[in-house]
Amino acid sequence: MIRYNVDESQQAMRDRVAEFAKKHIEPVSKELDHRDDPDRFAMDLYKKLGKAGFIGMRMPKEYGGGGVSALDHTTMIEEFCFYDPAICLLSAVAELATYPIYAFGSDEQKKKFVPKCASGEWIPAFVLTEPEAGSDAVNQKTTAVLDGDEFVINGEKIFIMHGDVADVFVLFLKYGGDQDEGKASRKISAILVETKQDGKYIPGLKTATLKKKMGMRAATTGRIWFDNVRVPKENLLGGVGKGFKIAMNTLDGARVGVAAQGLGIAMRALHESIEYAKKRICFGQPIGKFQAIQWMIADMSTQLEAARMLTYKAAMLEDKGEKFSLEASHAKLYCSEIAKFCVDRAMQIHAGYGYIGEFSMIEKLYRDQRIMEIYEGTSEVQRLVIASALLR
C-alpha cells in the first residue's frame, strides 16, 4: 500500500528483506533495543546477516558479495529499516566501511580484506570523526609517520560505528609525505588496520563502547585510541594523500544509504499510524474519521513519496556511473527531515499509546531517528554542499 518500485527487481529484495526480518529480527528487535549490556554486540544477527548474504550484497561478486545495484540495495535498507533501523546499521555500517576497499585499494588488498568483509567473517569500521574533526574532516590530528616499512600511527577517534569491535579499520588520518606545501586535504590519507592478532588487539591500540546512546542501540559505537600502533606500509589505500577524497566518494554512497534509512522509518510510521487511526476508536468512532488526523496521514504520506523520489534518482544516477553528489545530499537532508516529521506526526496521532515504549514502537522510532539529522554530514552540511554546488 505505501510502497512503490521503479524496478521489477525492487519487490524481490523487499519480499527477502521481510521474510529475514521476520524470521530473525523481529524476535530478537525489543531485546536488543533494551539490553541491559550495552557491550554485547548483536555477533549472532551479524552472521546470520552475512551468511543470508545482506552483509556484501552490494560488494563485488568476484570478492564474495552480491553485486546488486544501488537501487537494489537501497531498497534492501528502506526495507530493513522499516523492521528495525538500528539492526540495519548491522549491514549498512559494513557496506560503508568496506567500499573504499573494492573502490580504491589494490588487488592485493581486494582480495584479502574484502571477502571476509562480504561474508561476515570480519567486521569492518570506517574510521574518520575525531574529537575535533566531524563535518571538518580535514582537520585530521590522528597521524602516521613512515618508519622504515611500517607507518607508526597515533591518536584518537570517537563516535565510530563498529570501532569497538571491528576486525579491520579504513583509517583516515594526516599523512601527506613528501606533500609539506598545498592544500590541507592532500595531506589526509587512508590506511587499512588489521585490529586483532591471536585474538587480541595489536600493540597500542586501544577501544572503548559509548554508552547510553539515545538511538540504534543494536549497533555499537565506539571510541578508539592509537599509541605508537605499527602497521605495515603496503596497507596504504589508494595512494598517498588520497584519503580526502576517498572518504568524500565513500559518503556520496552513504548518504543515499542514509536517505533511504529515512525512508523505511517514515514508511513504518505512516503505516503504524494508518493502523492505529482504524482501530482506536474516540468520540464513537476511529480517529481516522477525523479531518486533523487525515490530514496528518495525507502529509506523511505525500512527504514519504517525494523523498523516495529524490533518493532513488540519487541511486539510479549512481548505477549509471554519473555524478550524484548534489542529488545525493538532496536525498540524505530531506529524507531524515522528513523521517523525522512522520515519526512527529505518528506521535501525535497514537498521543500516549505512543509515547510510552511497551504500546508501539513509535517512541523507539523516535530515538532512532534522531541520528539521520547528523550522520554522515549534519543536515547543516547537506545544505552547504547543495548551495556550493549550485552557486560554482
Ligand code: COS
Contents of the next structure:
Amino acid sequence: MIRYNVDESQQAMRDRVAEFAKKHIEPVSKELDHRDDPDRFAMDLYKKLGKAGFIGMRMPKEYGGGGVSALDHTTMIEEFCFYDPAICLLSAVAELATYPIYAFGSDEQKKKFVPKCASGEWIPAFVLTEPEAGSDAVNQKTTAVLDGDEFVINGEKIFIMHGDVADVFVLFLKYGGDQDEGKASRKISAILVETKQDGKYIPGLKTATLKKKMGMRAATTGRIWFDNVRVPKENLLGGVGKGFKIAMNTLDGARVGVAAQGLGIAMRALHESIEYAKKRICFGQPIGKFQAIQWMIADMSTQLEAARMLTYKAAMLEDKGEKFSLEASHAKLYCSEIAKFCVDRAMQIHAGYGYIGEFSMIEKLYRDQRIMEIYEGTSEVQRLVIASALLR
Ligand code: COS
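Given the form predicted alone above, what does the protein look like in the form predicted in complex with coenzyme a persulfide (COS)?
Entire complex below, previous chain first.
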C-alpha cells in the first residue's frame, strides 16, 4: 500500500533489492552506522553489491553494467533506501562517477574504465566540490597545466563521496581556453585520474576521511589534495572546456537519484509510523485511533505519493531521451523536503522511542535524510535551476 509501480519491472526490482537487503544489509546496517569509526570503508559489502549487479546498473551490458532503465534504477534506489539510505549511497556514488565516463569518454576510456567501475572492481569518485566551489561550481581553483604528454594538477577538493578510497577520479578543474577571457563555465575541463600505482597513491596525491559526519555513515566522504600530480594527457574527458557541461549533465541524472533516496526514506518513515501507531497503546487505545496521529500519517502518505509522481516523471523523461533538467530539480527539491517532513512526523509519532536509536530506525533516518537538501545541489540551487528554466 505504501509502494506504487508503473509497471511490473519495478516490482521485480523491489523484490530483488528486498532479497539482497534481508541477506546483506540488515545484518550490517547498525554496525556501519557506527559513530566513532567513520573511516572504515565497507569494502566487503561493496564487492557484494557489485557481484549482485547493484553497482553500475545503468551502464549498458556491453560495458559490464545492468542496462536497466532510469525508472527501474529509481526504484532500486527507493527500495534500497527503505532498508538503509547510507548503504544505498555505495551504489549511487559509483553510478554518479561512472556515468560521465560512459557518456563523454572516448572508446578507449570507456573500455578501460567503465567495466571496472561498473563491476565494483574499482571505486570511482565524482570530484567537483572545492572549499570555495560548492553551489558556485564554476569557481574552480584546482588547475591543470599541460607539460609535454602530461597534465600537472594542483589544488584541493572537499566533501567528495568516496574521495578517500577511490581508484579513479572524474576530476573537474580549470583548464583550457583563454583563462582570462570569456565565460567561466567554458574554462572547466574534466580529467580522469587513476589514483594508485602498485596499491599506493600516485606521487603528489593525498586524501583524508572527513570525521564526525552526521549521517550516511556507511559511505565515506573525503578531502583530496593535488600537489603537482601528473596524469597522461589522453585522460582528458570529453574535450577541452567541456567539464562544466559534463558535470551539469551528470547531476541531472544524479538529482533524480537523490529524489529516489528521499522516496525511500519517506516510505520507511511512513511504514514505521503506521506499524507503531497500530500497536502503541496510549490512554487505553492504539494511538492510531487518535485524529492527531491519523492526520500526520495522512499528510505523510499524500506527500510521498506526490513526490513519487515527480520522480517517476523525471525518470520516464530520461528513459525517453528527452530533456529532464527541470523535472530532476522539481523531484530533488520536493523529495528531499518531504523526506525531512516525513521523518520529522515519524519522530513525533514515536516520541522517545524515535529519538533513541536503539528502539527504532527513526533516529538514523533523521540523521541520514538531512544531507539530501544539501548534496547534488542544495534546495536553493534547485530553486535557481527551476526558476531560470521557467523565466528564460
Ligand atoms: N546539462 C548540460 N549543460 C548544462 C546544464 C545541464 N543540466 N545546465 C547548464 N548547462 C550549460 C549551459 O548550457 C551553459 O552552456 P554554455 O556555456 O554553452 O552557454 C553552461 O552550462 C553554463 O550554464 P549556466 O550559465 O546556466 O550555469 P551557471 O554558472 O549559472 O550555473 C548553477 C549555476 C548554480 C545552476 C550551477 O553552478 C549548479 O548547478 N551548481 C550546483 C553544483 C552542485 O550540484 N554541486 C553539488 C556537488 S556535486 S556532487
